[in-house]
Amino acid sequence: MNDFDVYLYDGSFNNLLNTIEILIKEKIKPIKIVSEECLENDLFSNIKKKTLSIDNYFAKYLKNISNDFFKIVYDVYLSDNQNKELIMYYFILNGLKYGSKVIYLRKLKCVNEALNISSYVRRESHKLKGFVRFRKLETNFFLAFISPTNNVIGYLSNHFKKRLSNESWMIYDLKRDLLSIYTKNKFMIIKVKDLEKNNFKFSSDELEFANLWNIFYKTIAIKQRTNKRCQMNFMPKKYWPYMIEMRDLVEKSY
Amino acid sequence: MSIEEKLKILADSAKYDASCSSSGSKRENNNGLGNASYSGICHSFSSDGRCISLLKILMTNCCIFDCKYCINRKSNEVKRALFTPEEICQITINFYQRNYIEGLFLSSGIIKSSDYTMNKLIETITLLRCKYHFNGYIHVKAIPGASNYLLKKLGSLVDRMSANIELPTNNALKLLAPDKNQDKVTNIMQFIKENKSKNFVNAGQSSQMIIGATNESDLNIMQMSTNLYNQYHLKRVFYSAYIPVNKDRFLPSLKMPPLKREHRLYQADWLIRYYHYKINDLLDDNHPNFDILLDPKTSWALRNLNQFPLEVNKASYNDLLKVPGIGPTSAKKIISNRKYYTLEYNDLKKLGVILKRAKYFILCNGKYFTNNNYFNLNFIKNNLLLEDNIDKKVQLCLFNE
């Protein structure tokens, strides 16, 4: 082992924990893991990758754990956090030192680490649970966009699948190019490149109802209590431009 | 008249309404549209910072009420309309389909009579449930007067209704809302308790109390507020600051509606709840109202100090939630976490605990956060008083921006 190996992996969980299940075993501290997709060629790195086995074996073992420490640990692998790879190996590594009592052990770097992250990627998907906005199609489909700082397009469409059970809808990650589609009880995630985003028809009422909505958001604040900075901390920015009601309010939007 | 200017004039009725929380309820999508959600979900926030979960409008603003703070009020020279319920369901089934709203706040104006009202919201919630199969969140407002039968059909359609007690005594009542009396609210408080089930009312009920209004002291509003609670079971009491609509010889002229005691009030209200503290440890005769300048839980540690410093790495469950900066989820964490190891400051604050405030309150391994001689009232009173100073004056250069 030296400084300058970096451990590839196909970018899907499973390859990741399979990775790190081998590290593990071979008792390699790795410096860096990377995504295939996340890789940068640069000339002193030694790339390395570990032949897997395909069974989820080490999945269930850490299950086994305890469901908490579990989804945490899938949590870390949907956050945007640059060293996620890193920080979901060491917190494994103590799960399997420590067991399910992991998750209170906040004095150890990575297990705070890992709790912050996992919060933050729950907050997230929560928020966004009520900031998408679906746009009526000419086919009847809903369809919107989103951009989330963390991957939580699963999430959102676990909830819209319960919600929105008898309507077909897509949502698109325009930061990932990840497609949720559903339509009849099932809903399928895609990686589609260059969707054209201008390309949709909507549905002949889609902008009345637009138009209802802004006027409803326009009337609802009561002008006497006005408190921007109050609005901004529970509704950041970033999600604006994909809120119809924000829109003449940013330069881009979808 | 159009539908735009119609929303536009029952939207701006109804904004005064605080509630707008769609928490609490189970309701599950039976093969229609929509589900609740038991945690409740923003779907936005306005520009003065409150939360929009539902659809908040007013069937009609037509009213044949007379109260002296009330917009809608009939001596109100306002325009007037009414939804029909086909209007109502149409506007609510497209924004719930694009994920606009969580779902729907109605109340009314009252028309005619409180039953021929409360027969028109039977009418538009059974289209909504029965013709659309609309499984999401709604919450109503009874109408004081209202016959029980139709409290008791309105109450199994709908995962919330309530009535606002709009005042904290009968008396300012009765000088500014002639044809309300108390009885008439806390009857439905009282028949929505009693029949309260998973198929009546699911989410339970709340109310509202106006601030500011009249002269009553904030140990009256909390004494209101409590009994409320624990009279009728409320799930919330929402307060809410007097904004002048009307002008009125029976009415204060404020220029800003007082926010900041809105503020402490709820502060309080959530003591009262969540960390066990009964009113007269926050207020009493001698002390009717809160600290303008202090929240109430930390007036209460300063005049109990001898209570503190507690140490954290021993203190019970109740005794940590009596500390400043520390609330049910961190007291929770500490508790978790300090069976394995002992904690440090450094420690306090990954579990969420806000040191700035908790610091003067606390030991940590026996250890105060500085010489111990420092423990002593005018020290903790004057840093946390200038620490929110600092605070107030960043917000204020934000707000001039």
Given for the second form:
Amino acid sequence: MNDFDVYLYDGSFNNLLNTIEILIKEKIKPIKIVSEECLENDLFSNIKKKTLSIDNYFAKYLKNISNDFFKIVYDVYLSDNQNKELIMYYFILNGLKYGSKVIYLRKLKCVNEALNISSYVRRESHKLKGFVRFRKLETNFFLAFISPTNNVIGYLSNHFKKRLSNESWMIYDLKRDLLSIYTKNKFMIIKVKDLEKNNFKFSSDELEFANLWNIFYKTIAIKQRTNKRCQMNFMPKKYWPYMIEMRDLVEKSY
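Starting from the form predicted together with the partner chain shown above, please give the structure in the form predicted alone.
We keep it simple here and write out only the one chain, dropping partners and molecules.
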């Protein structure tokens, strides 16, 4: 193996697991694993792609180590961490060595990193459950825009599948161009291109309800107890552009 070998995968979770499986079996310790979408041309690197199996056997095998272990692996994959593939590689490598107890071995760098990333992904997903704002379209679908740090659209879709089971809705991740569409008790997440926020037309009663919600939000606020710094701790500013009640503050900041 050359010190500058870069191993490619197609960006999917199962393809990454298969890549890691082959690297472990061949006793290759990669310098870098990167998705095709994120690949940057590097004149000093040898780009390699392993021949992979098409089954999900390795994913099932990792689940057998423990559900908690597998959930952490998946959380790391969903994260925005630039080194997530290598962290997954070494976390899985140690998982195969130590079994389910690996998640308690915080002294191992890869374990500590994986647990911290997993916690961060889960926290963001939990916060967004309260910050997502659905708005009614002319088509009677409800639509919410998000732009999270991590790829948590799947977690959010599972949450709202239970909370809004009788409605038809969409969640659009603007950062990744991912659109989750829910109808008839199931949802699917698709990759979209050239889809602008302005392409969606809100219903007339939605505009009225949005205005009423803004009035209600401002009316119940106690001016003397306003604490912007505390507010931003509980409601990070990066979520404000997609929250109806924070729209005026966002517009004033530009």
